[in-house]
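Just one chain follows, in the form predicted alone, and it is written as structure tokens.
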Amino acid sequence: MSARKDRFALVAHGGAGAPGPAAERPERRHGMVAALRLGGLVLRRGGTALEAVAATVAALEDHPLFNAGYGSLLNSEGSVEMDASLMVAEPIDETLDADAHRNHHHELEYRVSAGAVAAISRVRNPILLAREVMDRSPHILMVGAGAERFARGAGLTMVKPDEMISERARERWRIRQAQRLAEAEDADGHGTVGAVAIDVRGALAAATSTGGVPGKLYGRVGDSAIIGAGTFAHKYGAASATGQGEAIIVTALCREATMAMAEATPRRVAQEAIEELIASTSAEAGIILVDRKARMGYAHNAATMQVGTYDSVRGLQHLWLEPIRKRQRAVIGVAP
């Protein structure tokens, strides 16, 4: 069953992690709200879910306080290595509207597509390159210099690697190199940005982008570039994750959560997905979800997680989420 024809929904996250400096919270909120407005405007004007998540994530990549794009934190060698991916599930049968599908108990069939990039340093907006990989190549995942060469051919904005390093990220790296790790980790708190959406046609999309774990080894790739781990979309819904990438990869977090929405609400699925990740890996992560009925859900088990929503019923909302703890059954999320 699809969303009502006049319904759309967008959810975005700014990473799950430590709280970070209190002084940065107002600007982080402003950045999230601005990104949601861009993506929400796309949906309000009849644009696609894919366009909405790409616009939302690209805006977060351009903001220096989010660990993606220009705000990316530095690896162990003091350089930026960025990962990103997106995926879309589009209805194949568009001859019947959503009400007709409900009345005739007709199950929509979907076509899925995906694109991803990893370990890139010269592209201003990695999520836009991931989309080019999906749209203009026969591949799903491209990495490093080959991906950057492809970006030049696609006409994307290219920069010198040093131009992707914000002064904030450089200072965090200096602190880490000086062995003040506790201070650095607290300041670095947040990692990864992402968005999920459904449009009025019933198409579902997800997008995720990151600068990776601060101080990561050169060449490390996390979940944000892996379809099924950090990003996934299917006929049941769409998901984007944030947190400890290795744990998200081994649990196939986003794929498992998306498929679970066949039988449960996004709100319930988000909570159970994080609880299961805690049980199997003891790692920290967060997830945002939207299903084909335009219902939304989100949960995490880190110190905090920034989430924003925009839908055709309630407009724009911004939240700093409280975490789920091990064996805690408190409900987290919304299901309009």
The other form holds:
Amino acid sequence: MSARKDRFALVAHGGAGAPGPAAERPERRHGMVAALRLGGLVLRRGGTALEAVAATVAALEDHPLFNAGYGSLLNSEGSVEMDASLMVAEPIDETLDADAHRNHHHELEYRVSAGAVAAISRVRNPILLAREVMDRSPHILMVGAGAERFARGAGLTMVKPDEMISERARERWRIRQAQRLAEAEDADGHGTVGAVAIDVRGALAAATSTGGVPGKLYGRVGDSAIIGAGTFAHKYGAASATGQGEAIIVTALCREATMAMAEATPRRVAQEAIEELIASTSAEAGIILVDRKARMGYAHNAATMQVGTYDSVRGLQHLWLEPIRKRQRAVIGVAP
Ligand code: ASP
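Form predicted alone done; form predicted together with aspartic acid (ASP) now:
Below is the entire complex, every chain and molecule, led by the chain shown above.
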């Protein structure tokens, strides 16, 4: 069953990780709420889930306190390399699908499309470039200088790489370089952004954008650029992840979670996805989900995760989500 015609929902995250400086929390909350309002308005006016997640993520990319777009963390060389991706699953227009109906296909069929970029430094909003790759190229993933040339051709706002570096990000990088302290790492490990949504027509979309993990090597690409890992949308729902990208890639976290929504609620799937990730990798990560009934779910096992929701029933909500309780890992013993 798909969502009721008038229902829409949007969930966004501001990264799972260390809580960061307490003094920054009110401004981070403010940034998240403003981004959700923007995306929520798109949905309320009958806009698409894809427009809503792209608008939400682009607003968070522009905010210097999030680790995406302007304000991204710096890599080991002290420069910005950003990753982003988005995906949409749209119900195929029933009028075009008359044959399917005649053949008694009761389940709606969906068309999926995706776009992604990795290791880019000269584009103001990586998520908008991911969208251009999806809409205007025959490809799904473009990287580095080639992706930037494509961005220029598409008329996106281009910047000098240094213009993407906020004073805050530069300062954090200096501290890391000088001290190599866990403290600096803690304060940094937070702030990737993502959003998932369903619109009134039942289309599902997901988008994710990041500057990557602290201390990453020059050239490293994380899950946020990988469809199926950091971002996924299909007929059962949509997912966006945050956390240790390498673990999210090997577990294909967002694809697994999206397909699991065929059988279980987003709430349960989010919880189980993180439990399984802990069991197989011991990594820290978080995930947000929406399903085709406009139900929402989120879970993480880091210190905190910033989550916001906007739906047609409850309006806007913001929370600093507590981690799931890490289940005691089963000890497999040999019977005496
Ligand atoms: N998942 C991101 C990456 O590995 C980082 C994060 O979400 O904090 O690039």
